Amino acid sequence: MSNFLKDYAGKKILITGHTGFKGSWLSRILVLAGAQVYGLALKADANSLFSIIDNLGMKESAILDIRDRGEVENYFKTHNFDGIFHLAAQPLVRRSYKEPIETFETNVMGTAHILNAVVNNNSAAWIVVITTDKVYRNVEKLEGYSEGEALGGKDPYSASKAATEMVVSAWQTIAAGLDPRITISSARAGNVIGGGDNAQDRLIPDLIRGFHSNSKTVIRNPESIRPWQHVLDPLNGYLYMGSALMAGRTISPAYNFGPGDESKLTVKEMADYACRQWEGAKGIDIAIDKTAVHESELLWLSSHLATVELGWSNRFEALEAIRWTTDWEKAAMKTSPLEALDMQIDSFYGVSR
């Protein structure tokens, strides 16, 4: 499975949002694969995975706000890349209710700034824009959403990401007219978990904080079903897309990367299982807030297109994803966060260091 990572050796790759959770994992995978990895993002939070590791082995880490069009334009006037993974975003549903304008500025206009600057300056051969499973107009159905279904969003985050997909579509048209050699595609994945995630208002990070503080974790929506997926699985999908583009293959405008049906577990089922993986865990308390902001009860993706066209498949089911996450936390305490990261990447890919 790791053979395709050799395609990245020596390649100059930019990751926007590299200081985030997904961005840190992706940066390290590409560094281990031998790529020259550049990053562009806001300053990392003090307790983030990027901050506690300190040195992922990247070539350059630029601190830049993608909402600033001038800064983005200047950056891409002086930088050229083989490919770009655009992850920079405001990624939290509950935060989007508190900061709706900032969410739209970052997710929609920030993406427009990146794509416009890259296309105008011919700064990369391809761009993979990372959005979310929440781009689909959610009717709470059990079947998975496929790439051609209607987009939409009831909350500011989902709406901003659906709008981001419209930005991607528009710049696909612009790029085709200006320089058809530049390819823009989007990747849609959902509720990822994994070692080093410290985000607020997410189940697994909240549980991990409870484990470390020897306290119970309060859960809001015990019966909601989330698309539980280990972070390495969708990242693997993004990397498959990049590999196909570097090989000159024609790929679809968008791909879903979601977990299998065996991962359709409720919040309570996942929380209970996580607690069983941590010796001394105090467990959970359920506190349903009827005045809480809207969050989807059920949202699932069909990844059939990615399987057929890219050869991608999800490796972990939900319970194994939980085990890998708690194992990472234990390993990080015994060794270091970087060693724990490398150990799991090596196990997943067999990357030689």
Ligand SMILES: NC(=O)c1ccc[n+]([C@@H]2O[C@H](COP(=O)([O-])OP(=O)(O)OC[C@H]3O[C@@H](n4cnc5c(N)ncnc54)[C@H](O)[C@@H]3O)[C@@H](O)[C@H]2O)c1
Contents of the next structure:
Amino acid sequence: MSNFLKDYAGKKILITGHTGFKGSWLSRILVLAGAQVYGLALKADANSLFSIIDNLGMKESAILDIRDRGEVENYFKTHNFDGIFHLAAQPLVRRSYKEPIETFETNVMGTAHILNAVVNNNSAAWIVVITTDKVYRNVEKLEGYSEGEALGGKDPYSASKAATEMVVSAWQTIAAGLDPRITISSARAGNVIGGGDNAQDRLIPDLIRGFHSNSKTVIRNPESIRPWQHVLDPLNGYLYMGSALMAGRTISPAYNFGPGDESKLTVKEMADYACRQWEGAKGIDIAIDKTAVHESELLWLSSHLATVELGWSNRFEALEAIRWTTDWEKAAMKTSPLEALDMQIDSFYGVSR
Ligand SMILES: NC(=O)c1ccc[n+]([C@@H]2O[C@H](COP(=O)([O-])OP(=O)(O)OC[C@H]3O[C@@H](n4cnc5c(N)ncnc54)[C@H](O)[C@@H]3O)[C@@H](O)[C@H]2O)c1
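Right, and the form predicted in complex with this ligand of this protein, after the form predicted alone?
So here's everything in the complex, that chain up top.
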């Protein structure tokens, strides 16, 4: 394991949202690093990475709804951690239009319940709260947004995550008054891709489902440019934050973790490239959806602060991220999803098996 991951060996770490896509990858990285990993989330979907693998090697998996303040309070009265990565959220823009209240309840009040319970019960020394690039007020500029820029969000998901940032800010102030040793910081990254994502309405999972079912994939916004990033890159950023905190360093209230400029590709370019990686792929159909709900246009992040203060940099450009994703699917079919996960984590962190 790469040097900084050794900081996690023996540490007791909670991951909220461990049954989700990013949470499963993060849980497994920390298990392989020798941490005692705990999880708190809703029950996993039957075809999610977490369910397929069955056991990521975690110490405990608690099924709990973070909208229930009493349940969250009870949990943190009986659990203490070295650190927490808070990922649990309703993360889909289109679903947030159908379920705006539930999205706000989970993303905003759920985060408030967790931060309040952790701070009041002194349940952890640090919390890294995962939000998104969509927290910035989109002024359609081409240069990257930095951490100090105005927050905003037109669609319910983006607005709920900008509000999550406000919750973080409020509990940073509360914690500073109660116990200045507790650090709360947020991490902002964009669209991620990687093996085992089964979310609806996301390009790469849709394509992979098409590959497996031998059918064409319908894409909606062929010319939209997205900041494509492999899931390991932002997770690595979150882990840098935790590692700095465990070393007793002071970190900033928020960090961006975005891909480099070479990853600015359109949806169609990404889809075509993915199809070329899959023998026998049936390709794509383009269906412009004139009734589509509003989704933010390109939001590009400047990750200068993370590079200067944490030493983080993005490793994979977009096409490499796609190759790792299709390679993961092929490896999972040949060996098993757990083997595929472990092989890519080891390879990312430079460990030979
Ligand atoms: N995947 C992306 O492209 C992306 C991009 C930017 C930010 N993010 C953020 O990263 C985090 C993880 O995203 P993901 O893609 O892994 O999502 P996911 O949908 O795969 O997982 C979400 C997790 O949150 C849990 N959760 C949802 N509602 C909950 C509730 N009420 N109580 C308890 N747990 C609940 C789910 O059980 C699941 O474990 C989210 O905070 C998301 O907003 C994701």
